[in-house]
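The form predicted alone is given below as one chain in structure tokens.
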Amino acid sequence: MTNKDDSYKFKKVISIGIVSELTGLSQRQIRYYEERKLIFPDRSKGIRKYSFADVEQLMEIADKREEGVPTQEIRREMTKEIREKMLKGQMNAHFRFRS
């Protein structure tokens, strides 16, 4: 769940140019991560929406690849991830429920 304070970091409204300025990366750089499923803009009319945690996801992988690292291992640290913070909200929940 997110907190109400940072929930805006959520949001995709956030064009790809403007994107493209923040992040340093090119626009072709973001479109192939996201041909290579790192990164999941919102689309209306054609047009990619991105958030600010995109934003701070598209960094993230540039460090990662500037250190070498494959696209596919950034996903699959990802993918890692995302399992570990659902198990473990399943778990809160659980927990959380049985008191």
Contents of the next structure:
There are 2 protein chains.
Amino acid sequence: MTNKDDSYKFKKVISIGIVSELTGLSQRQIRYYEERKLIFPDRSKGIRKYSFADVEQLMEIADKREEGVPTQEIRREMTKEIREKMLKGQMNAHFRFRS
Amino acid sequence: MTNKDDSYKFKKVISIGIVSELTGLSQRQIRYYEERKLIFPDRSKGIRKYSFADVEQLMEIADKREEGVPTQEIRREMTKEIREKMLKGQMNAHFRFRS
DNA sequence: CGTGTAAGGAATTCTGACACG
DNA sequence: CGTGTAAGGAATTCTGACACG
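Now that the form predicted alone has been shown, please provide the structure of the form predicted together with another copy of the chain.
Below, the chain from earlier opens the complete complex, with every other chain and molecule after it.
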């Protein structure tokens, strides 16, 4: 039950047009953030597929960009958060759906 | 929190190709079940969009079809379940705000 | 650096119809 | 009844590039 609900959040099934609507970001911006390694969609025959978790991530990125934080700084903050979560022993939640 | 997770399940963001992969049903079958009023995707400029709940629904439909249950019978069972759930929901709402 | 845009191509989806049965 | 398929068109997505700065 919890596993199933989790899978809804992490399953990569949403194409970029919908992600754009959900986040308010342009497709150009979404692709650029991928180029800057802030987001990692799957690919299905070349077509990008995102999860709801990705959508949330993009919303956080959007907030920080509006504050003027450059992508490189956002990336640093992200890797730092990952590190902290791993220290807390939550690496399971993070990696379980990654591969 | 619970609300957000619910939205993952019911938000219509998945296009038919992915739904086909997720359910193992052909696009033809998925469209036909819509024609028979077993499933109700949203439309975005003519393009069908499904939720994870829809995907689950389709899997149940697939199971019943494999058992040889005709679509019309499946539809009857569905409306019956809806009716039961509404009664339960009303009772919940009733008791929740009663005391 | 971050984002917009036009360009050409590839992959997706849609509908209505014919087929089988 | 339920599903496959070919057909033609419309909408989506992709990449690499030029622009501005």
